[in-house]
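Okay, so here's just one chain, in structure tokens, the form predicted alone.
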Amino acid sequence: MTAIDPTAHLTSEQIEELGRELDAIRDEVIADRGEKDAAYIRKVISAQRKLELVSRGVLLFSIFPPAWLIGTAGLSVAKIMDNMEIGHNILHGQWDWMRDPKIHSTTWEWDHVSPSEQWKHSHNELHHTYTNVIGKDNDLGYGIMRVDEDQKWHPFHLGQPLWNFINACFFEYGIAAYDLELGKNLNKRRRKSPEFRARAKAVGRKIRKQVLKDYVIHPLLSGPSFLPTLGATFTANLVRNLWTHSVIMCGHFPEGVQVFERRSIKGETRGQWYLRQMMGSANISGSKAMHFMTGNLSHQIEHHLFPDLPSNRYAEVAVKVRALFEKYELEYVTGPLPKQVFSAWHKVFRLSLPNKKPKVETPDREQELVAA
């Protein structure tokens, strides 16, 4: 909420242009997609597996510190695919048009310990429909954060870089807790609700299965490299959770991503949701193995505008998407990965502080729009 719009320059009927065009998009790569997109995730899935199994395998031979070294690595890697390149993008439903029931949305479940279900619900449903809308998107901010100046501060606000760092060395934690709305929830008359009283059970099996999986059946198998396992195990999720967690940082935090009012999406129409998406996320610019290994999410912009599309195609979607953005004169907000992970923990520390400037009141686009 900045106290100069963006897009202030921008009439009804151009967003509206925009959202026909980025629609254009979106309909050439639906008609386009074929065998080449599916062989891709039918062999990123089998490279990941094969790798998983391999260094798992060595890591039995762990107590020896190179096994160590080369399985915790191989570990490591095969984690960040399941959740990023695969797990998340399928269950976007962006293979669901393979009509293959191994490779689908209503049936795949990943390495997490947030159940797949619980997961589509706050993350498709929720964080997708209300990117970066303060109190509505419990990305932005992951619930424990000031995430604009215009919030009030309060004296807990100050330990929001510790409590961030908390959060990205036990990221998929912090997913299942807020996929369960805890915040919400932990009234004593809403626990008893049979609803959440479900859905925390439902993560509490599937934690049971990732910890008998991770922490007591593989260990066990390793026989006088039990203890060598276990701490590779746990370097390995560690890794995958400080990755994951700077990369959707990267995507929704840096300076110059945008934050909105509630009252901001009221009778918002699709080139307006359009926009917000644009303005609501950014880029990490790098390698192709760096994207693949942020499982195209460096392609944030894109992904938020267009979250049903193969992620394999966000390369080439990209190009046009920032082409549209030079177009309507609006900043493109990308980096490599070291500036946006920079920019965006300078932006936690700084809003951990209180904001001495007094609050702008930014008009409604309607008013924006009738002034002009």
Contents of the next structure:
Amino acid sequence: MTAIDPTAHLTSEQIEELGRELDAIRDEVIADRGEKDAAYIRKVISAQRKLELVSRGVLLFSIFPPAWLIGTAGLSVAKIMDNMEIGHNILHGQWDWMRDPKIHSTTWEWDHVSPSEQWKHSHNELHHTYTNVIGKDNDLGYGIMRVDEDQKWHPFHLGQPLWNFINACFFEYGIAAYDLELGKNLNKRRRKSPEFRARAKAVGRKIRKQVLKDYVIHPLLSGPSFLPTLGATFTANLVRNLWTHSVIMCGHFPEGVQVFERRSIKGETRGQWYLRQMMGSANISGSKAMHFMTGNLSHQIEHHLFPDLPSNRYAEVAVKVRALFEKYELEYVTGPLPKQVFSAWHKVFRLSLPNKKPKVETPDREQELVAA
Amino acid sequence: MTSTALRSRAWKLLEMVTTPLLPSDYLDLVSPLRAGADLRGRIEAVHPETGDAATIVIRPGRGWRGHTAGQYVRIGVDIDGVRLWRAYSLTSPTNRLDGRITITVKAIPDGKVSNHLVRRAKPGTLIQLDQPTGDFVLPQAKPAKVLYLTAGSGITPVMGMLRDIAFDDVVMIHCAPQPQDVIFRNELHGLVADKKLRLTEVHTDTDGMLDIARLDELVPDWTERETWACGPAGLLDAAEEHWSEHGVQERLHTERFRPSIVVAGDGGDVTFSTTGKTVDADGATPLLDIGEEAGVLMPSGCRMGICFGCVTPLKAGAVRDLRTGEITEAEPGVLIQTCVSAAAGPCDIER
Ligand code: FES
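With the form predicted alone done, generate the form predicted together with the partner chain in the same format.
After this comes the whole thing, all chains and molecules, with the earlier chain placed first.
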């Protein structure tokens, strides 16, 4: 849907060949997956638990400013680890092969107000299958933003920088609402459907537990440190929300990332699906620590190609994937975090204003899109 | 309020503090063998028995309920990062003072778990345990005369019995390829020297397979003996036939090894056990499609192996991953992605 199709130079044979090369990369990792990987995730989980425990312990004395600072920082990092490198990736089934029921996509629950089960549906199924397909992948603007020139502009979009900022602050609630498809389910008939009510109830239950833990029980346990602890957990949640929102925005929003027409994915082959993932995602460059704190979503392109490969393998896979981008003369969108965040926000601002009317599509154009 | 009620309240409160995890997730970090934890054990020693068999000494967690001689235990071992479960007979007596248990494992060719345990298991390793089970056990009332008929690693549950209770009149016939293949040989000969056991070793490499008709000559009073037999299917089949021919089948107790290994082929009968449907499937169609066509309610999502929205327990048989060709065999707890798996022989899908 972007003015020039950046994949137009590829023949369909080339696209299928690309698919085979990517499959080979995947097979290699799977054949080599083993003890070291299992040890890695176990270590991360245990480190996260210890960090959270210690931080919460320190916060019991958060009436003293140094304790508040250390505890809040620790808890923020622990929450980010829980959501990103651990939760997101386990819920993708990346570690199911270990057959450890405690580290499994069917049993894992995360420190987040959206219940795992619902998130898995909207994220793994909808977003990952229909990546960047307007109207199918609601991650594109979460249904509240305009993310492409070709989308119709509405005065409502003037406020989208503000919506986006509010969403960033309360990101986990935004996700929960989004997983519930709140917007579309708010009409009377749907609101009453038993299926929706059950899901809404599950979210309510999860929110209650999370809020009770963070904003009632833990502050109460802190006694005289009640208020500082309350502030600390609020801050930690805020930090986590802002961080994850930024990382996730960098995954699909920066300039250079393509979006696709609903029609373009009809009868999509495996090669074409891969190509769409390649063109629809963007990476963040940086240090090892940076990759870790983003849950390796800094390797968003690799993650979208192989959502079920263990996250600790994306770095090595990235080298090979990038070589394929070069071989097939495609643009590998990547950059340091500040640059990517700026780029994504820039787009949010730019598209809040109307632009020139999109070109009317010709049948010719549609054929090109099928290839995309 | 009673103390248990108080305890459960306190536990509830603790659960609220640790949500969405459980208090046990944190306690496991420091004390994985404590009472109330999922049952685990720690390997404390590995003693070689023969060239390809070893005894593994395990300290079970506090939740271990104890076993009866002859029973087996399922253990879950992480090998190459993957948790695999197998059942092994317990070879330790039930009253071992240090509270440890032992299993004795014979490495079978290509056996992932057995080879790992015999050759690579390290003291200190944590393993998963189930409570002991099995009804190949001694009766409450002591029989006057006993016969143990064993072959190969079939000796392991019987060794558990021998070490547990001494009977007045015990005969054992044990088959193994060569003398050095007899597990526990020294201990058995010690019992013989102490006149606690009469033993016949059949070395099948030189003597050939045991002909069950030779029983009359080896143990003339075998029909009067309460008999426990454990070994390969051939031996047990012959024994069962022989005992019932003589009308004494109620005296024979047998324990069969794992039913024959699944042979992974191409397609087969797929049973959807929850729904009670069986359909014939080829080796190329995803089980998700097979199920849906048969009218079974199958969960699904992306239908291309990426969302894990279709995972379903594989209860029996084997399936092939259509992308990698990898074969997955049924084991407790094994889940498969039905959208990218096809039948590799008959299998049972829990839907
Ligand atoms: S339906 Fe998505 S993995 Fe099977």
